[in-house]
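Take a look at this one chain, the form predicted alone, written out in structure tokens.
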Amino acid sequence: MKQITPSVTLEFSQKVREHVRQGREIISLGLGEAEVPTPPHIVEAGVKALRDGLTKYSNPQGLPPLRECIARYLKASHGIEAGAEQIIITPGAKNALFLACAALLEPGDEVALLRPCYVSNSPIVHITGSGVKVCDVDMTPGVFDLDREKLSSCLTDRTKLLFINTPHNPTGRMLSDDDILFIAEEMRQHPRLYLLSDEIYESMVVGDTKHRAPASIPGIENRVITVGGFSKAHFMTGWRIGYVHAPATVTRAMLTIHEHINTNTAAFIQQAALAALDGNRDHIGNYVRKLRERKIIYDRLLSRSPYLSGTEYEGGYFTFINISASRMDCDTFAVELLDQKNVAIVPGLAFGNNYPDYCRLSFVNQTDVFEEGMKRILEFMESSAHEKKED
């Protein structure tokens, strides 16, 4: 447990809430929680389920209609030959990541973890895999493409699990078709290797790169675990509902753990998720359009700045901005930005030890607020860079 630390993103969010309680108006460009509410038809489905009495224990694996709907969605949208019996409904996508690691990892196994990565990935591995070795695979500096050579050198006969996340948190980059095919070939070379594919942002694509689900590739589909959920595309962060699709043997192992840890996911929340997936989904396209508007602002403002740079924004909710011109480490930068400019972002060290020159920038605030936050960041960068030069 010594290797497990509190979530930096949640800690920083708590600091922001404290500032708000003190009466300060904070522009939050930190957490990945959209500024829009859960769509009304989803809320009404959850309320109706409560009124209909769906408050008791339910099928541990998940309500069959929801699992069947997810199976159809995975097939139609991503070409995954999914069966409802291979799907488990979980209390959030993070819980699905946990179940996959708990089901697969044993002492002596190795895990390949692309860095930077979601803040909970490494803690989840250490919680579930005592005696498991983690091999960090840094993505290429600056642009944060997949470094294929580093990945190949990391994989051994002991590597049991490779984590990927596309669209990517925290950089906003996406794995290309060629990247996914390269990973598939590596899996063919390492027959005990499983791929844990976190696709929670798969609906939030703003660039030209198309999302490619690894489980759709013939020959590796029986070793791919796909994690998805409803928090991002359907604005249901607090509802805590996700899902995992896996090969039948892995699904059975995960289900056993799930039954002892969670018992089941709340049935009324599952009914709301069913309404999200099987009902009107215009809210997804509407929000992607807003993200594209913010991408235009982001690109325009960065192009004008001699001090601030950032990753190409292709999808998801975030980018990684390079704050090295400030001559501050990311923790100091984030604290000073919050104190002086009332803008909250997340320090890059939350996502890996090699990113003191980066902070994560969130695109999920109203467009005019996002633009104002970006302008304040640029002002702070300029003043900091000038002060350092004078020193």
Ligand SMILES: Cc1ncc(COP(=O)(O)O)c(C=O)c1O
The other form holds:
Amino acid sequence: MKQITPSVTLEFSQKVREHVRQGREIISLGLGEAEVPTPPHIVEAGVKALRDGLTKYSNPQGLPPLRECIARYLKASHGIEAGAEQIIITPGAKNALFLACAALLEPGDEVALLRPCYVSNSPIVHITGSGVKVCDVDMTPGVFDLDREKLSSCLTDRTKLLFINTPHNPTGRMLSDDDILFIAEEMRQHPRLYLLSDEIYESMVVGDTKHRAPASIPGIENRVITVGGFSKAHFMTGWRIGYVHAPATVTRAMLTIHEHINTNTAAFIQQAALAALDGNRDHIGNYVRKLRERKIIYDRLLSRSPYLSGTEYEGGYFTFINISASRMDCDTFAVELLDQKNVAIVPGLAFGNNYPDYCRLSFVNQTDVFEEGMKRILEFMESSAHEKKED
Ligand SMILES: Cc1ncc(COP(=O)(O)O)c(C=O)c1O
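Next, report the structure of the form predicted in complex with this ligand; the form predicted alone has already been given.
Then the entire complex follows, led off by the chain already shown.
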């Protein structure tokens, strides 16, 4: 358990809540939770399901109508030949990542993680895979593209699992079509290798790159585990619902673990998720438009600053900003920014050891609040860069 540390992002949000309780007005550009409520038709479906008595144990794998709807969605939106019998409904996408690792990892296996990565990836591997070795593959410094050479040199015949996440938390970058085809080729050369593809931000595409689901690529689909969810696209973070689609053997292994750990995902929440996916989905397009407005603000403010740079925002909820001109490490920077400017962002070290010069910036706050928060970050960068020069 020594390698498992608490979630830095959740700890940081506790700290922010503490400041708010003390009466301070904090601009939160830290968390991955949209500022908008769950759409009313989704809430109503959940309430109706409760009133209809969906309060008991239910099908462990998930309600068939929801699994069928997800299978149709994966096929129509991403070209995945998905079957409802290959899908498990889980209490959140995070839980799906856990089930995949618990089902696949054995002592002696290796896991490749592209860094920086989602804060829970490494802890999940260590919780589920005792005696498993992790190989960190740094993305190209600064731009955070896939470094193909580094990835190739990390993969061995013991590598069981490669994690990918596109659109990406924390950089906002996306894997290109060519990247995905390159990964597919690596999988052909490593027949033991499974791909754990976390696509929770698949509908939050902000730039021109199209989302490509690896499970749609013929020849590797029987080794791709696709994780999706409702937290981000449907603003359902607190409901705790996600899903996983996998080859039949892996689905069976995950289902056994799921039955013992989770029993089932609450049926009334699944009814709400069904309303989200099967009903009116305008809320997604409307929100992507807001994210695009924020991207314009982000690009404009960064282009004017000699001190702050950041990753290209292609999709998802975040970008990674480079704060090295402040000459502070990311932890000091985040604490000072919170104290002096009342703005919360997450230190880059939460996402990998090589990122003390970065912080994660979240785009999921109201556009005027986002703009004000960014302006304060720029002011803070400017004043600290000047102070350091004068030292
Ligand atoms: C990349 C990534 N995967 C998974 C999750 C977990 O999502 P869920 O709320 O569905 O557990 C998150 C949440 O922030 C995330 O950013």
